[in-house]
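Take a look at this single chain in structure tokens; it is the form predicted on its own.
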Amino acid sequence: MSNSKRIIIEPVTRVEGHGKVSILLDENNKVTQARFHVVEFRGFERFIQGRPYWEIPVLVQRLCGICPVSHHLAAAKAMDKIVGVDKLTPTAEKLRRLMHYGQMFQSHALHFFHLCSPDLLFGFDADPKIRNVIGVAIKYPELAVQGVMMRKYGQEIIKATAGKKIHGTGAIPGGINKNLSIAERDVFLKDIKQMLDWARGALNIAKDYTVKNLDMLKPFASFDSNHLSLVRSDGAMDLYHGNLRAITADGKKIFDQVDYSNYSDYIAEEVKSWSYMKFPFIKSLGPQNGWYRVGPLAGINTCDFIDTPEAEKARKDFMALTSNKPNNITMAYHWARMIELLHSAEKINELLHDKDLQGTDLVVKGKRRNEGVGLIEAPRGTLFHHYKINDNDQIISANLIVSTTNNNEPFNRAVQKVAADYIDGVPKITEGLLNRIEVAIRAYDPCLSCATHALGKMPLIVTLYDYQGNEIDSKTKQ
């Protein structure tokens, strides 16, 4: 690569976690390679070995401070299998679902209003001094307040069901450790209509932006791909539980209604030297053609319908954009994410009116097993937790395929596509040009290391070298 120039974007901003992008240019400034690197090592699969299985739902959620509930529940579902439970009590399942929809609601609100809205509201080339959450708060104060209050509402639901807003203890092997009191329920009922209204407004913003800018967004970081998600036995979207379905870019089923306990018969993982994140793929298609997308876009594409009326209407509008064929427009993730946001609000409203939440039958016990798999649709997509234990109740093996990991190959393809479309032949770095690469990554709402990080403490340094390795341009952004 002695005749190559290298552009480095480190870290990628307005995402959860730390990552970098490297782009290689030849002597004619043509892109020869573009990669998205995850530069931190998690190690959770190793250091939880030896711990007793009942600690895992609480311990493993330390992976993340943004989506701990997803890991908490996926691990709890795996531990249900370990303790021999295939079906929870109605109270336990519905409380877990309420916790999960609270998580989906707050996480989607955080991403849309705080992380991606500056790009949508101000444009990719806007001055970075205003293209941030502070700029949103100044020019669109009502939207900024809505984002904060929606996230607060979801976090309070998590606190009521899990015990704490972050790293709670509510889900335990075989069930849950508390119900929802009438007083707690009434607090949430008081504000649910407002949350539904704000969710409708956010959906309209995302929809209108996509439709208005369709000519620009269709090719932007977009490509055909397979899609994977959980679906209910009748084909409905189910963010908490279901079976695996994978489809091709044109909607043909690769596999359907697969018991996720058998995921390893269908999904494999590849390791590459330049990233700490694995590259999953569908075994029957191989690593070259078997990669897939997960998350809101994939969920809308794979399901047959949504079982809440407003979200189902929104799904039909979304699918009409592509004549009911799978939507492979990367920036359509934002629209799909807001459909999930509205669906989560509808589900919260539905559950709050369910008397089972005040039930007292919380835990089921069964015959102990030595292996358990738990899957859930996290805010960023399908999340896999797989554990094996020994006769002393200790974890001896763990495999986690985090939602963002499933999207690893799509990240890289998005970066490659944007780099080829916007950087080829360009001799000088511009901030707006680099931001386009970050916009493409942010569409997936990645949680790069699945760990808690402070935002805005690291500068963005981009350096351009000529083919002889001489620095010819450099920019720093705090």
The other form holds:
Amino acid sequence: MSNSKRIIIEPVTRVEGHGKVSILLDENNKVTQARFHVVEFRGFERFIQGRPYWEIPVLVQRLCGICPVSHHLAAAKAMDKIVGVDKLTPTAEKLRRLMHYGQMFQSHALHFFHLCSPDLLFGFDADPKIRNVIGVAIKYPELAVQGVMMRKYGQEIIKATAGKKIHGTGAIPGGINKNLSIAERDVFLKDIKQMLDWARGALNIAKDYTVKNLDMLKPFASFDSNHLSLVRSDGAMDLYHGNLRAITADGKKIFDQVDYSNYSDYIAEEVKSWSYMKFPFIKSLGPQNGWYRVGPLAGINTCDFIDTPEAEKARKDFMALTSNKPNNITMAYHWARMIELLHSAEKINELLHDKDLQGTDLVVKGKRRNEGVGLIEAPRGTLFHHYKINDNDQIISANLIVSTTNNNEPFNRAVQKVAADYIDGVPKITEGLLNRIEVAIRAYDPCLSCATHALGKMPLIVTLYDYQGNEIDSKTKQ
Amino acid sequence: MSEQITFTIDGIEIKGKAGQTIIEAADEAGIYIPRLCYHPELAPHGSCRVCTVLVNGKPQSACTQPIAEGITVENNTKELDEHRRNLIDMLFIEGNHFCMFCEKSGNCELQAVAYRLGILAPKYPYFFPKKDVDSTHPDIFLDLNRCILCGRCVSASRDIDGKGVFEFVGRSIEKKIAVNAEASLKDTNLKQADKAADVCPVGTINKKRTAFAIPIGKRLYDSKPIGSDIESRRK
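Now that the form predicted on its own has been shown, please provide the structure of the form predicted in complex with the partner chain.
Shown next: the complete complex, the earlier chain at its head.
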């Protein structure tokens, strides 16, 4: 009884939300399982019931203050279906895309420069007193400034398209409520070259870091997994719209070009008693083997090519690292994320030169339906919104599979891998273990508040349990 | 030519016409008195009390009180604005007003008056009352969570549309707007073009499929506070 061991780490910092980790040991103090608990609950799916459908894109984006645009657009895409619209006007679609690329750009810049760069620049074991955004600002002031300015640029694009930097109203069922004026466009054109430059610079940092430290990063928190994302009908990466594609760890297609309205034929969700976050899996593979990763790493792995030249070149470099097979290195998320950042900047540049943004045909009407599904590639990966409404226009059911939820099992695998590598018969939580668990979780840029639709800040508690479930060590990181 | 009546509001001499209420004369003269239930095309209701002014030192609702020769009206005072803020704070907590996703946001008179008076956060604990939603009408969505019982829809439907679709029922905290039908709004003869569907100062009576069509920045109260249109009349 007394030799039982279990490790808990909480809270996890520099991710959005709140996390708690339990590590379960066997009789020989070997790690048998790690659980990344998400312990808050918000219940958006329940409390939007009864609300009119047109309110939803504005309401559900309140799930998050970091990527509300993704929820806003995924819900709006679902509502397009509800109002019977399968194709928007060019102006509406391009405005929404601009909003989305602005969102991707600012979120990825925030994560790279402010959340993960301290780990990359100072090393996992650097003193937490300098391994933070202030430390980056002191030692690498130009990077800290770039992070702020890139985030601002993305946020200003969101404001110009959605009306507000956070929680705007731009996308409405069947279209958009404003176009982009010439004056608004010119403000963004003035700075786009600088943004492209900085995006290239960030990509290089992430790439050089990964290549230089490959021996250390390759096994770190890594494991084989399936990958899932939206791809365009020609196989190109498309962050705003496409069909579902899932591949195995070695690149075999599990399904391809699936109309996302039928996602529930391919993907199911499992509930576990110890987390409010559900566990999605590919039905044909079952819950044991059907879990998958989403987000930048999965997006680069699943697509055939990227339709912007610089990001495509970067993708080829990235894929060359693993001989054009899917990359399963957890820490490669950072590199992949910067490819998406550059792709978003290229797309913004492309769109700003498109006269359709000044069009005035904003909304399409169609024949009302009672069900709508909307998917988008959010900064943290594929985001599912699914709604059913009654004949009185009220929501009767909703299912949201948030990007971070898709990565639920991968979190556990990453933490388990780190714990197994780091706890070698000594049932103790060391500073090194705490740091590494955080670094592994942070690679996914998880947004736990979205995933459980939860409140709160994000401290990390790690607790170590023995094979009989008794707590033997616990450490908290603020 | 109607009889001219001279009086003062906050020391400014106003020349009104006999039969006008204080709010009508003030509006004409370009002086904004905060209000919620008052609507220039409807009979004054005097229920919200937000337009309360001091007439020769006595509190009166400006929308119901007729002007009189030589009266002294106090409107723009710290004390009155404090009373108004309290009234509005109570309206917020008695209902379920979630401006962040309300389709009326930016065009809502309750929100706009609150902003104008400097209310940035609730002062009293929320009641979180259970209120009804009626979405049965094909073109109109009724959300009583946001109703402030101003009575505009009651008057408009009765006096302008000649229909009597809405009526008050209950008393005190139980008081609410009811529809004049066996079951729900779809059983009434309310039409989207009716005045009653057009006068709600908050997000209670909403025309379906029009939400969020006006972008942020172009909404009624985005750039200028409520009452600016009245104040622009001032010579």
